[in-house]
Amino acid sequence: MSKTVTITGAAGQIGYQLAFRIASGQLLGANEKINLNLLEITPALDALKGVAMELEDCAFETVSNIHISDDPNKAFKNTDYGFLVGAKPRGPGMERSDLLQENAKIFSAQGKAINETSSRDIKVLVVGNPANTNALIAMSNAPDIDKSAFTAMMRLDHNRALAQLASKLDCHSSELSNMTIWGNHSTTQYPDVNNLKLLGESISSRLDQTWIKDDFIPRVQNRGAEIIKARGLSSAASAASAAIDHMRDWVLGTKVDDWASMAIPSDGSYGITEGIIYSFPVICQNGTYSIVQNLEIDPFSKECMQITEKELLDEKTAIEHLL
C-alpha cells in the first residue's frame, strides 16, 4: 500500500529539491511506493504545475500518484509524512514578532487540516522558519493528533556541525557520532561537542576549547547567513537533504551507538520547560523517538541551553493567543 507524502511550499527552492529526492526513493527506499501531494499558495499554482510535470517526466518507479493543490484539506488528506516547508520569509523592516504572527496564520490552518484529514499516525516535520514555534502552532491546532507527531528540523544544524568538525579533525563526517544541537533553530542554538566520538572513541577532550567557543559554535549558529552572503539565496539543497535525513531516521531508526538532533515537544528533560519545541539528542526505533537521558551537563552548556530556551519561551509568548 502506498504511503502519502505531503510537501508544502513545493514550488519553492527547498520544496522543489525535496520533491525529487523523495520521489526517487531516498526517503523510504526503492521498494516503497508513495503518493506525492504538493501544496502551494494560489499565486504559485502555475509554477507548481511545472514541478508536477517535471516529476511526471522523471517516470520515477516509486511514485504512484502526484496531486497538486492550494487547499490544505486536500493536500493533507490521508498523509503519512508531512514536510511543512512553505513559510512567509522575513521582509525588510519586519520584526521577529511580526514574522511569528504572519506564519501563525499559515501553520494554524495547516494544523487544523492535519487534524481533520491526515492519518492518525502522521509524522510531521516543520522546516519553514521560525521552525520550532511554527511546529508548536501546528501542533496546538491539531488536538486529535498525538503531540509527539510534530517536530522541527535541527538536522541541518547537526549536519553543519559534523562537517565543521570533520574538517577540523581531518576525518570524514561519517566517522563522527554523538553530536548534539540543543534548543532553537536560530542563532541561539547550542552545538554541544561534549559527547562527541571519533570512530567510537571520545574526542571532546582533544578539541581546542577556545576554537569551540570562539569559532565553531558561532559558525554553526550563523552558517545560514554565511551561505546567503555567498550564494545570494538561503540554503536549499542542504536543507532538503537534512529534512530527508530527519524523517528517514525517524521512520527507519538512527544508527547504532549514535543519536540525532530533533526539535520535539519538551517533556521537561534536562530542566527544559515542557511543551515548547526544543532540540534534544534522540534515538529513533520502530517509528518513535526517545530523548537520550543522563548526559552530563556542565555549567557552560547549561547556560547555553537556557539562553535558547528563553528565546523559545519568548516566541511562545508572542503567539500565545493563537495556541
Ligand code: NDP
Contents of the next structure:
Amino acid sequence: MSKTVTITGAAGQIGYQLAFRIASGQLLGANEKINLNLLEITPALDALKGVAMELEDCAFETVSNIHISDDPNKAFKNTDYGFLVGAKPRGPGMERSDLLQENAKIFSAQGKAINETSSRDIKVLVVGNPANTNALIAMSNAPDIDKSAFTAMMRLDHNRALAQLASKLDCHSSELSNMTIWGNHSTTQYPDVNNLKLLGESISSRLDQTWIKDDFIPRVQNRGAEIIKARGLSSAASAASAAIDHMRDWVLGTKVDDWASMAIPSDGSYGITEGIIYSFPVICQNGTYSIVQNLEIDPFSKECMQITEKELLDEKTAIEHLL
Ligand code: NDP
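Could you output the structure for the form predicted in complex with the named molecule, given that the previous block was the form predicted alone?
Once more the chain from above appears, this time first in line as the rest of the complex follows.
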C-alpha cells in the first residue's frame, strides 16, 4: 500500500528540493509507492500548482498521486510521514517573540489537523523555524497522537559538524561516527565531539581543544549565516537532504555502531527538562528512536547543554498560553 507523505511550504526553497528527492524514491527506496500531499498558504497555490506540474512531468515510478491544497485538514489526511517545512520568516523589525507567536498559530492549526486526520502512526519532522518550539506546539495540539511522533531537525547541524571535522582530520565524513548536537536548532546548539570516532576508534583526545572551542563550535552554530552571506539565500538543498536523512534513519534505522542527532520530546535524560523538544543522540530501530544513555558529560558540555536548554525554556514561556 502507498505511504502518504505530506510536505508543508512545498513551493518554498526547501520544499522544492525535498518534494523531488522524496518523489524519486530517496526517502523510502525505489520499491515503495507514495502519495504526495503538498500544502501551501493560499497566495502560494499557483506556484505550488507549478511544482505539482513539474513533479508530474518527472513521471516518477514511485509516485501514485499528487495532491495540492491550502487546507491542512486535506493535506494531512492519512499522512504517514509529515515534513513541516513552511513557516513564517522573520520580517523587518519583527521581534523573536512575534515570530514565535506567528508561527505558533500555523503549527497549532497543523497539530490539530494531524490529530484529526493523519495516520495514528505518523512521524512528524518540523523544519520550519523556530523548529523545536514549533514541534512542541504541534505536539501539544495533537493529544491523540503519541508525543514521540513529533521531532525537529538537527540533522543539518549534525552533518555540518561531520563535514567540518572530516576536513580538519583529512578523512571522509562517512568514516566519522558518534557526533552529537545537543539542544536547540539555533546558535545556542552544542556540537559535542567528546564521543567522536574515526573508523570506530575514539578520536576526541586527539582533537585540538582550542580549535574545537574557538573555531569548530562557533562555525557549526553559525554555518547558516555563512551560507546566506555566500549565496545570498538561506541553505535549501542541504536542509532538504538533512530532512531526508532524519526521516530515513527514523524509518529504516541508524547505522550500526553510530547514532543520529534528533530533537525529540525530552524524557528528562541528562537532566534536561521533560517535555521540551531538545536534541539528543538517538539510535533508531524498527521505526522508533531511543536516547543514547550514560554518556559522560564534562563540565564544559554541561554548561553548553544548559545554555541551549534555557533558550528552549524561554521560547516555551513565550508561547505557553497556546500549549
Ligand atoms: P525555506 O524553504 O528556505 O525555509 C523554510 C523553513 O525552514 C524556514 O522556517 C527556515 O527557517 C527553515 N529552516 C530550518 N532549518 C533551515 C536551514 N538549515 N537552512 C535554511 N532554512 C532552514 O523558506 P521559503 O520562504 O523559501 O519557503 C517557505 C514556504 O512556506 C513559502 O512558500 C510559504 O508560502 C510557505 N508557508 C507555508 C505554510 C503552510 O503550509 N501552512 C505556512 C507558512 C509558510 P529560517 O526562516 O530561519 O531560514
